[in-house]
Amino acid sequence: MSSEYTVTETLDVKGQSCPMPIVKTKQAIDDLEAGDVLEVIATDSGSMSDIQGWADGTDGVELLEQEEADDRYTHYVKKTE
């Protein structure tokens, strides 16, 4: 994880497949304040493109980073407004 930001909350969506990682990510982001960073931990490989596409098409969020290791996909999403 980058040292440029601090994780505010972690969302565990391991074992869930599309669309649930996106649905739960949106719900969690809605509960955060601007500037907060959500760490999303998934096991669905599709979450890499799904969360990227969601972040690209959604105002008020920025995908900071994505990591893949040992069949785990970790996403860092910042609420910008």
The other form holds:
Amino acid sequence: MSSEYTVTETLDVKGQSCPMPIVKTKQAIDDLEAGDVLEVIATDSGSMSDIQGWADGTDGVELLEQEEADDRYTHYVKKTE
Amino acid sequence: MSTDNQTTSVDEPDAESEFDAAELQALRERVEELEESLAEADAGDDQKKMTIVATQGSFDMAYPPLILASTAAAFGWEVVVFHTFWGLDILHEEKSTNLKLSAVGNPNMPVPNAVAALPGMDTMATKMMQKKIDENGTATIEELIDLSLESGVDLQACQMTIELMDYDEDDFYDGVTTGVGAATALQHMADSDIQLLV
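Show the same protein again, this time as the form predicted together with the partner chain rather than the form predicted on its own.
Below is the entire complex, every chain and molecule, led by the chain shown above.
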């Protein structure tokens, strides 16, 4: 993870599959303030494409970074508004 | 009369060009006004809408509409799922927890139809699928219904089918819309960007 942003909240969706990582991410983002960054840790490989698609198609969120390591997919999503 | 006419004919071109300038200005203002309201209308139209018609009530067919509906809600879309015929069982509190997978006529089953038709085969196939779903961390049907309702998905139960199946309106999950028919479904479909029949 780069140091350009600070993680506000971490969401653990390990072991959960589609559509849970997206639905839970959306719920977690709703509870945050503008400027906050949510870290989402998933084991669902489909979450790489899904989180990206969701962030692209949703107003008020920005996907900062995605990482893949040891079958773990970590996403950093910023709430922009 | 002739003098008057002359005066008028001399004045006319001037009067006409003055009027044109004023008219032009008014037109410019009107165009700006319209462009503004068009931009506002475009911004308002950004809200996507999806309507799904769910007609199947087997264990496997209950998943696609619920997964798509809850995901679309996460995108902030307005979602309606109209449940009719066997699709009604998905919203039925008791039946939704006991949906079955059909072993007969299912080319994905590892047994021939003659064997699949034996008593208890549907239950066995359902248990196998259930086990896979648990292992995979896939949500249960109940979880997906709760999530959908929580996130504002309008789950509708077709009134005609409720009566046809002798169900009661109280048999359904809290938050399910009843008292709706084909006309309501069509209205939602006409207003939607995406319409799906499952």
